[in-house]
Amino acid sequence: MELWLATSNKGKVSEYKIGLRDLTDLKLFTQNDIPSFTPRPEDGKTFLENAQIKARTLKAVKPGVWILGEDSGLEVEGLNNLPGIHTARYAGPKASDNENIAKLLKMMTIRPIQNRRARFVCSTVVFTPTGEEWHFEGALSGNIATKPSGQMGFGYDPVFVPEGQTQTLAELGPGYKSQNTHRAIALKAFLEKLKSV
């Protein structure tokens, strides 16, 4: 099975490698394996629309193979579900993870927000080699910590404490994430559907 990931995010690629490790005949590639590939701007209004943009752009270059595109982000209740679809560029178009986290924590202290509930959401779009379009969703609820903690992970992992846990995702690490995150849940749904093909 030849599967192409419509992402250049190293953290995501690493998670997908773990999540797909049981597919013994898998040949995994990313858009970085195409020298002249140019991603389209993610200008959708929803996570699903952005996932479709990513997957369709890669499919146009690599027809006839499995394509997986996903868009995911953080929704904080006390910030009216921001950063939402702007999660990766919350502090600016080229913002680092640390800059995005700093802005998030600052926004939560400008007018002290008591409600720190949040959730990670993921929309995944898969194109089959015959061109069918499959959709999968995943979510992980939790709370935003008052300060970053942990070294394992990327994005907002150092400030996200999953429901029922006392540590951040960046402390819990890959073993926990590969079973429980928004991305893992959507990926498991894809793998389940794959069994019926």
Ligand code: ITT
Contents of the next structure:
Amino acid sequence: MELWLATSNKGKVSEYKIGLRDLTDLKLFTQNDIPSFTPRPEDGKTFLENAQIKARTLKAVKPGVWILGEDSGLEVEGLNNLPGIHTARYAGPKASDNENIAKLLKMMTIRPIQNRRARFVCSTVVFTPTGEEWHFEGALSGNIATKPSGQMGFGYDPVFVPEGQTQTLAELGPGYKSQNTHRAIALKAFLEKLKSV
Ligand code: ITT
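Requested next: the structure of the form predicted together with ligand ITT (the form predicted alone having been shown above).
Let us now look at the entire complex, which starts with that chain.
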């Protein structure tokens, strides 16, 4: 099958490569394989709306193939579920992962926040080659660490400790992430659905 990922995030692409490795006939591409591709602004009000924007924009230039788009982010209880849909750009439009992490840790100390519970969420939209639209969701609960630890992964991995673990996602690494994360859960649901068609 030919599957196109509606993302330019290299960390996500690495994780999809692992999660999809059992599909033996898979030909995997991303929007970055189309030099003229221009993403649309992610101006939806929910993770689902933003995932639809990404998947639909790629479908418009690549009809008749499998398309997968996802929007994901971090909801921190003590920050009224922020950064939420603004997770990628929390510290500004071109913010790096380190700048986003620094802003998050700062927001939790300006007014000391005791409740560090948080969850990663992922909303995934798949278009089949015939244009059917499928939706999948995943979430991973945990806590925000007081300082970054670990080198693996991307985004907020160095400050996210999954429930029941003592290490961050950046220390636990791809073996753990490919089985347990918001993205892995939504992807497994897609793979299950794929078996049924
Ligand atoms: P695309 O829109 O091109 O897919 P993006 O990075 O902008 O890439 P999102 O809009 O979905 O993606 O933003 C999600 C952000 O949430 C992402 O940039 C990370 O900062 C964070 N994030 C999502 N999943 C994560 C994970 O598994 N580990 C760490 N951080 C994650």
